[in-house]
Amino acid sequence: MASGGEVKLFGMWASPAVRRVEWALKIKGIEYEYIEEDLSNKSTSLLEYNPINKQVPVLLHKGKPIVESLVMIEYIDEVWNHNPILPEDPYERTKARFWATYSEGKCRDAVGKVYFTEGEEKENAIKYLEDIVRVLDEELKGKRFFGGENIGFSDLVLGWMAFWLPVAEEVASFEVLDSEKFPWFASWTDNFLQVPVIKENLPPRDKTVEFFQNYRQQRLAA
């Protein structure tokens, strides 16, 4: 593995945002120290390095903190330019960033609306989520990954949907990932989860389901 030069990653095992940064580090072959955080009792280091939102992930490189997972992935790609994550072509780079923004805005919002609602509101949220997935399915038509034959920036950012969306479906008792309705998205999900660097760096599914069951119950009871 390549030397990271004192790279540390503050994270929490069930966080999709943390995992995407780990995937980027693994793709680059960067050595790093992983520090698990208890978000109910945050360390002084986490609060020092991310005083603004006090959340994980936080990437520390040579003593300098970087926050926000998308920013971290771009930073990793710029500092260690082997095994590029973002496309070289400027236009393709803008497309990759667009789908990343789409993920963080539309996709996360849509899943959250389904996850933390009930009744008619939940049904409407499911329809909204299906519309979001339909857009992704159309973009993936004829492609193995968002950028073509290899995983890239868009795949890493949207990769949470391949693992955590099925978890959300189980926890909140809904179904959106229909291979007949969305064949290209379903194919991308399978392809993504079979990439060794992804497959070998996912949290245990049963433990993840249990964690998010408890999290959802707490949120709905609040």
Given for the second form:
Number of protein chains: 2
Amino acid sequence: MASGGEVKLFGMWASPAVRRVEWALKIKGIEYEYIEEDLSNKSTSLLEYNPINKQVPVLLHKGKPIVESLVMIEYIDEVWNHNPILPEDPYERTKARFWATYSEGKCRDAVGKVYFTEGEEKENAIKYLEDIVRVLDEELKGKRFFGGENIGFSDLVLGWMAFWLPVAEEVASFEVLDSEKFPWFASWTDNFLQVPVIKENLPPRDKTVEFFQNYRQQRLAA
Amino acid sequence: MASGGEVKLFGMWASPAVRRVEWALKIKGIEYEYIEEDLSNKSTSLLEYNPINKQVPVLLHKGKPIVESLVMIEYIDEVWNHNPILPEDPYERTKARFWATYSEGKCRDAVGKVYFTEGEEKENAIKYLEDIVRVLDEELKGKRFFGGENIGFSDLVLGWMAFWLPVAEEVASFEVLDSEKFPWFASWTDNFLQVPVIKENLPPRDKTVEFFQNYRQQRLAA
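Mind giving me the form predicted together with another copy of the chain, seeing as the form predicted alone was just shown?
Every component of the complex follows; first up is the chain already shown.
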């Protein structure tokens, strides 16, 4: 294991953005201290290190805080440059970063809309989400992972969809994932979830479903 | 002037995201061909090069398309590494990339909300926007630019606010910019707009106001 100097990660067990950073740390073999936050009663450390967003994850390296999960992954890859996460070629890097933008923009937006709407609005959100999964399916055609034979930045960034999208389907009673309609996306989710570093660093499925069921009910009631 | 190989930029004159890429190209002294798109009748080239988002800007380098303005700036900075745009230090880079996330997330969201709402919803959006300008003002305390004495990535990314936020205020009749309330932000906008490469690459103010007036009316009527 590479020594991480002093690396701490403030997280919350059900958060996809937190897991994504943990996957990156594990790929690099960086030792770190994980601090679970109670988001209904945030620690003074969290508020001190992330005064603008007041959210997890926060990565602390040698006492200096880093905010935003994708920024953390770029940092981790720049500081510990073994087991590279981003491609080396500048043009390939643009593609990886494009998928990062797509994940945090359209994908999150679409899944959020399906989760927290009902009726016609939800039906439209499901169609919007299907269009997005179609784009990903198209991109994955003939490929094991986004980056080719091994997982890379795009996979880590979009990987939340492999685990949290089926959870969302169960919680909000909809179906978008269909291995006949989107075979490449379906096999990517299987491939991704079988990678040891991913498989060993996922939250328990049942507890996650329960967590998002409660969260959805609160949001819909608000 | 550094030769850009074959660099083309598909743009639209009033778009902040397009100008931001032009600023980066000009800082590097890269020669490029600019192609103005009619967004009501997009060219087959644009649709071919950006089939997923179908938007400007698209940067073409040696025939290969790059999408998303921030991804383009990172690419430009990696391929032409003179006149650096991103800081060299990995931790300083995390701060620059944090502001990029903030610009494309909260800042854009807030300005869009003020533009395209009315009544109480607009009042709330103005308060939300004020909170964001306060965050930027705080960050700029004692500094000429986000990066210090010279413009860098954060300035290029957030620079749209220096020109397009006053335009938005005029178009949508609101006032957030206040040099007494936000003195550091106000002096940053002045400093930024006085940098020759920025000053010489802005759209005409009156035409921009007119453009967004029409755009706003269409959106509010839709």
